[in-house]
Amino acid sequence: MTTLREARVTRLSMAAPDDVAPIEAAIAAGTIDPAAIRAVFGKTEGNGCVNDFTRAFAVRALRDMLKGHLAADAVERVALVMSGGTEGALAPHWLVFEALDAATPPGDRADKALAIGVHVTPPMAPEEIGRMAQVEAVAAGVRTAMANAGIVSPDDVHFVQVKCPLVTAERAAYAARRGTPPRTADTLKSMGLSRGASSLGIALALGEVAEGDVSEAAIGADFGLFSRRASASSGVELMSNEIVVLGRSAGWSGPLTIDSAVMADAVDLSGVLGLFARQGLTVGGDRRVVALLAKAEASSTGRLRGFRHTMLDDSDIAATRHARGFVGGVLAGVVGHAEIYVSGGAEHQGPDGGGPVAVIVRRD
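Okay, now the structure: that chain only, the form predicted in complex with a further copy of the same chain.
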């Protein structure tokens, strides 16, 4: 029989992208065990777009810090997922996810406890990015991460974060020399296609789309296909797909659980209020909310509930920045503060203009 596990999630404010001092302090205080860290998410204060170096800066600081506590290969196994962009009042912060031996039996709580599963797929070839090979690799990886976490049913999965690769000029040239050109040589486009393929891989693993419905042509194009629990971001620093599954499992115990909803559009407060009601959370400052994770994007129609928005036409501020700030406001009003993880660029991650929302809750 497997050991009962317990998830711990620690949210810590960040004074700068390289400010790992709060994590160090928690380790020193014994409230974070470095050996138990499975993933660190960071909401960093860059522009969240192409030339956002706050993500890499944060990763470098995290790695250096972890090396002081763990062997090099153990550091490599920790999933480090940085999301740039703290528009509006969004607060830069870390989310540290640990898997501990359970301190307490699960008891008879209504909800199963939070479970965390991490898996890294084998490296993709550049020509696989944004194609069915990536969809299938991520789908398989999500299933493996679920198994690692002891999550049995796809219904128990509430948030899947994937960090996925992209195509650079060098990678495209390398693939072309081998006679297998990538789907695009445009870095920015490849980021969207990689996020899209990853998200459809998640959707496939969770049974949200059928195998036969997904095709290369649909990736980045048919936004009627989507996952209600996917969050994907692409980064230059890896060629594999790094997968973090957050869900519920009877094999985990402890005070934390997770639940999720999908926002139908950028002002869909009702979905979020329903989620809060279901978890018995009060609006505007319930301290049982440990973390909120969400995706935001500008609707491709240029409309929101029939009214025009100007996010796609603004040549001074990127649409993703507008969307994070605005959806951040919608959600921060409910949470009662803005230290929430709102990430942009939501291809196949929730419906067009909407996106998944997950909340990690401390049960009394």
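Bear in mind that the values here come from a model prediction, so they are computed numbers and not experimental data. Rigid core (definition): largest C-alpha set, two forms, superposition within 1.5 Å. Numbering follows the first chain given and starts at 1. What changes on going to the form predicted on its own:
Remark: with the core as the superposition reference, the CA shift of Gly254 between these two forms stays below 2 Å. For Glu237, the Cα coordinates differ by 2 angstroms or more between these two forms after the core has been superposed. Relative to the superposed core, Met124 undergoes a C-alpha shift of no less than 2 Å between these two forms.
Instead of the form predicted in complex with a further copy of the same chain shown above, give the structure for the form predicted on its own, please.
All you get below is the one chain by itself.
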């Protein structure tokens, strides 16, 4: 007989990028089992750009802390996904994802519970970032993570988070010396290309785009190709692609579920409100909302609902930072607080200027 699993998600406030004390306290209290941790998401207060070392700082602090509870090889299997940038009033926080043996069977409940699957790809070479090699590696990794979670149908997948690498000046020079230059030596552009390739890999794995439609030329250019459930965040702190699949499966029990929608643009609340209505949630402060995850992007047309925006014209602040703070404010009004996981840079993640949204809910 197959053992049922149960997902547990704990949201904890963060005083600084290295503030792992709340996780330590939860472990000491027995509300987090370190052996059950599969992934940790973090919203850190850096700029979210190439030189945002708050992400690496947070990862280092997490790994050092986990090594006090787990063997070194077990620590390496935990996906540590840091998203830099808490513009506006977005609140820095941790999301700890655990997979436990189910305490009780699902009984006669017909619907499925939250399921978590994790896979880390082998390290990428700098010249593979933003190219078909990354698309294919992520697509294969998503399928593996789905299998690990026991998620049979792509329709049961509601959010796929990928933490992907970027090209630094040093990495670009290393690749060039080997006669294999990267697709771009522009470090900021490499972030977008990496996110785009990862997102198209997710779309391929979930059957949202046809394999023949994806090419290197389409990555970061053809935004008619996108996934409705992809979230990709690039960082300097890794060279692999860390993949976390969140969905629903009959092989999982417990009170948590997940549902998703897509914002057509940065002020589109229709899908989000519909999502809350489906789950019977109250807008503006329902305690059953465990976590809200979303992507944000400045539309490439420079317009929002027909009106000009200046996010793309600002030479001082990256457009991803504007979009993150703006969408964070829109969604905070729905959730009733700003401790929400909003990630900027949504290339091929939802329609141009919009992005996927998922909510993890604790059912009565």
